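A single chain, nothing else alongside it, follows as structure tokens in the form predicted alone.
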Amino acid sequence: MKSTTERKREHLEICLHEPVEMERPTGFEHYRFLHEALPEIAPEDVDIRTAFLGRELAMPFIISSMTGGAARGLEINRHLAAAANALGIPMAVGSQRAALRHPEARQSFGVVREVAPDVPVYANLGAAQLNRGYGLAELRQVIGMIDADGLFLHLNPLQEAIQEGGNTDYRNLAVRIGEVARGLGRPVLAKEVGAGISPRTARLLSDSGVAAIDVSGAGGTSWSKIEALRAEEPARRQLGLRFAEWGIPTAQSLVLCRAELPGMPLIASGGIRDGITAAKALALGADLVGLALPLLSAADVSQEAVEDVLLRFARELRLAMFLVGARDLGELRRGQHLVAELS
């Protein structure tokens, strides 16, 4: 079996160079904004500042988890983190499991806090590792590695089931997540990796004490497809491709989770590729919008390239808000600005 570092390197190369997105849509295409010909505001009145877990942010975006310890990830993380700091938004790193096993991989994570001292930074580890002997000691290591403001525990049962040697023991995991949430001393957040969060899972996570949930729905990157592209066994590749479109579409997951948990901070990610779709996600109840794949190629180039993508999203979000007459994100969420087109 390949090492964790080698696997992460392959993940990165595949995401950069192969078609890894789902063919199915995110569900946001079923919603349309009601255009207001008399918005009663000017574009300069639109304010997209927000707060998340007690921190003020300049924009309602978060750079979602991507790289996980591969050597190439150092410069990618540097560019992502520097852009996050310059624009006043948070960043979550990729899985730090490789850095726990291979100290040489820690540099690609440590650089994040070096260049992003002013914004929230979140650590990341697979929740299934809690059934593999990992506990508070290991989680505090990943927190300390980047002086993180909190920890994402990612849930990826589909990916693990396709991956050779994947961790598929999810028994009693909600209990262990609860133990971590109570004992870590930093906010614990939970996220899927592209198959969505159901209302049942959202309730389990809420009852376990997580501080926020990233629904990370279907319609964007397919980790089943990525593992299929990595697979050496034909049967495993076939299985990965069979489940490449599996999951709850992002919009549906968001709406269901918001209805189940009206007060829970929610992040919408999974296939959001422009600021208009981001505006729809925010109008449907998301607190933040997570971006990963749209930033990856830019991050392989420079900090400025990452900033260009994020600023494009911000311009499109602001214009959408102006055209529906929403001065701020509160008005965008409270107003009846979206029409569902479900036929």
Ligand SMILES: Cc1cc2nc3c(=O)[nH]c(=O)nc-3n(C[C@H](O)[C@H](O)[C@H](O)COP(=O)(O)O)c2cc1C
Second form
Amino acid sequence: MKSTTERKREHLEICLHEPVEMERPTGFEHYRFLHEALPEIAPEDVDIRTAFLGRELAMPFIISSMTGGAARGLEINRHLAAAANALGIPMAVGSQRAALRHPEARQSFGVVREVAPDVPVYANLGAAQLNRGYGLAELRQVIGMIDADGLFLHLNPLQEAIQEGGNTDYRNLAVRIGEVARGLGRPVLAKEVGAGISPRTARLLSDSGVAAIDVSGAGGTSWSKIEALRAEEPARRQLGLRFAEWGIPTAQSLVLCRAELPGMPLIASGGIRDGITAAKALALGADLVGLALPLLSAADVSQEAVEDVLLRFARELRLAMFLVGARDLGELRRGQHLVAELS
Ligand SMILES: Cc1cc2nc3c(=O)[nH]c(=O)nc-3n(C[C@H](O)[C@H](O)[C@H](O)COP(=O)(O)O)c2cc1C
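If the structure you just shared is the form predicted alone, then what does the corresponding form predicted in complex with this ligand look like?
Zooming out: every chain and molecule, the one shown earlier first.
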């Protein structure tokens, strides 16, 4: 079986060079903004600043968990973190599991806090590791590695089921998450990786004491497809391709979780590829919008390339808000600006 570091390297290569996105859409295509020909504001009145878990942010975006570990991961993380700091948005790192066992991998995570001292940064580990002997000591270590503002625990049962040697022991995890959420002393956040969070799971997570949930729904990066592309056995590859489109579309997961948990900070991610779609997610109740794959190839190039993508999203979001007459994100959310798309 391949090492965690080797697996991460393959994930990066595949995500950079292969078609890893789902064919099916995110569900946001079912909504359309009600255009206001008399918005009664000017574009410069639009304010997209927000707050998340007590921190002020310049824009309602978060760079979702991606990488670390591999040498290439260090440069990618440096570019992502520098862009996050320059633009005033938070960043989450990729799984730090490899760095717990291999000290030489730590620098690729540590660099994030070095170049992003002014914005929230979040650590990341698989929740299922809590069933494999990981506890508060390991979680504190990954937090310490980047002086993180909080920790994302990722829930990825589909990916683990397709991956050779994947960790599929999800028994009693909600209880284990509750134990660490209570004991860690920093916020614990939970996320999927592209298959969505149901209202039942959202409720379990809320009862366990998580501080925020990233629904990371279907319609973007497909981890089942990525594992299928890596699989050596034909049966594993076939299973991965069969489930390549599996999951709750991002828009549906967001709407269901928002209805279940009106007060929970929610992040919408999974297939959000432009600022109009980001605006729809915010109007449907997301507190932040998360981006992973659209930033990866830019981050392989430079900080400026990452900033360009994020600034395009911000420009599109601002224009959408101007065109519905929403001065700020509160007005975008409260204003009932979305209608069902006519077919
Ligand atoms: C290259 C790459 C690596 C990722 N690694 C992680 C990870 O280590 N931990 C995690 O929680 N999510 C990871 N993700 C999942 C993303 O954080 C996100 O939930 C998912 O890709 C959906 O967003 P997208 O459609 O914008 O890519 C990764 C995504 C990509 C593209």
